[in-house]
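One chain follows as structure tokens, the form predicted alone.
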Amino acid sequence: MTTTQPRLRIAMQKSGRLSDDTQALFKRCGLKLNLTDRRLLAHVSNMPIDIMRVRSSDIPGLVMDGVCDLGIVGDNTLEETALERELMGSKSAYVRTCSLNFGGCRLSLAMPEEFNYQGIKSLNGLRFATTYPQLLQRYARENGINVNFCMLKGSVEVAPRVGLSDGICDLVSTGSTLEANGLKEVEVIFRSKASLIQTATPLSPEKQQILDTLLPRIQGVMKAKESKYIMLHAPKDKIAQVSELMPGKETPTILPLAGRDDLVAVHVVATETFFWETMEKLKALGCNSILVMPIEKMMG
């Protein structure tokens, strides 16, 4: 008699803004996988793990309903079903297991360009248009004032030009869309990034037991993209402030230099930024042979 291995599945956006990230994020995992073609479901060929590919207004719910383990999805989005479920009555328990550094916008307010905008209070009354109507009335319950809105899926940003409505609540990336269709942003009521959830259900042990193999990965994966591995020759006699300006909390690593006795090398992981002008002083105690490279996978 044979018996199936447990699969974790995993939903996340078939395509759109988070699909090409969390492919790649998929691909830096060392996941397997071809999704090339038309199917919604894609089987990891060296993890015992499914891909399910659907609508991103999908995913929180087949996450909350058990239909998927875990999901990849845009806090807006997340934040914005949850609510809704709420005031329904469904089930809307999830966990959060990790943000994500990819994915990143904002919810906003905007207005016509020859509104005049005196504070969130000249917004009291008006009519919005909007995708996320239970995010702008939160917001709008937070801060004191009454809002309408009405209910548009796409070409949000056309509403107050055809007189469905005083103003948009929408993602704005750079503003740019907002700018070509005579709109200022007034207001941001919610920032959103990519999360990685999961069912509230506690999984079996064989299936948590792939989680625990694939989320260090995640991780290793985020953090590597948010830091930089540097290199350089340094001064023996000038360590302590070359240490002092090395970005980040991790203790730098100091190898001899053969043939050298002036000179040491210095290798060091950078969480934060690392600017030109830190190089430009390590230059100055006489530093050289600066190096500042990505990291492409971190553990531990």
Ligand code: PRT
Second form
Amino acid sequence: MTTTQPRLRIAMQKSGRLSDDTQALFKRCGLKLNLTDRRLLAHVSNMPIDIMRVRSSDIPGLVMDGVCDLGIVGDNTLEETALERELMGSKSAYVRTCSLNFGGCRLSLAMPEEFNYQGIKSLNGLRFATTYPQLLQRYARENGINVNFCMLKGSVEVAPRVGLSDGICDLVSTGSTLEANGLKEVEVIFRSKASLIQTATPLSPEKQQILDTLLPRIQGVMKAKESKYIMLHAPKDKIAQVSELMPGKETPTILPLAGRDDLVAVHVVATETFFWETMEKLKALGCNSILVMPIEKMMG
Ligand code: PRT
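What would the structure be for the form predicted in complex with ligand PRT, given that what you showed me was the form predicted alone?
What follows is the entire complex, opening with the chain shown before.
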């Protein structure tokens, strides 16, 4: 008798704003899969993992109901679904396994440019077009105001212009959609990023083992994306000041330079943004050959 090895099932957005980043994350984690065809379930050929490609809005429910073990979804969709399910008495528990550094946006209230905004109370009794009624109502409750809403799944930004609503409650990233539609952002009600979530029910030991291999890779990719490898030549007598200027908490590696008694090579992994201003300060200290390079993978 042959037994089939359990496979970890991960839900991802089929197409849209999170799908390219999710696909790139899987690739950088070394997962070999073919996402070019239209199949719902894509098999990873080098690990016991299946990727289910669905609409973003279906992902929280699929994980909460245990149809998928894990999912990658925006916190906005996750929180809205959890609130909606709580209200309906359906399963709404999940575990946030890790926060990912893509899909950043905010859910905001926006009003026509000409609206005289005088603080949150001036929104009392108004009507908002939104895809996120639960998050909108929770915010209104927490701030002691009453709002009405009309549910729209797309083109939310046109609602005030066509007389459907007074304002909107929608996702914003650059703000250009609001500007193009004569709207101004008046309140940020929720900040969101993509997250990796998993079922509230513990995974079987076999599936947990697969996740224990995958998770450090995901964290390594995230950390590498936020980090830079910095190399420079520094005057030997300025090492203390140079180290002080290095971003992050890593101790720099100091290496001798062939044929130079006055200079050393300084290498460091920076986990914070390395600004042009810092490079200019290093140059002013007598440093040269300052290189800032991306890191592909990190572990440990
Ligand atoms: O897959 P499904 O169709 O169910 O989901 P969806 O319609 O939410 O898909 P999609 O691809 O539009 O968004 C997927 C997720 O991307 C969202 O749930 C957010 O977590 C994240 N995200 C990040 C965004 C944005 N940024 C964003 N700017 N989702 C939508 N927008 C839209 C916004 O609704 C508005 O229309 O972009 C416009 C505003 O953008 P700016 O740059 O002009 O401010």
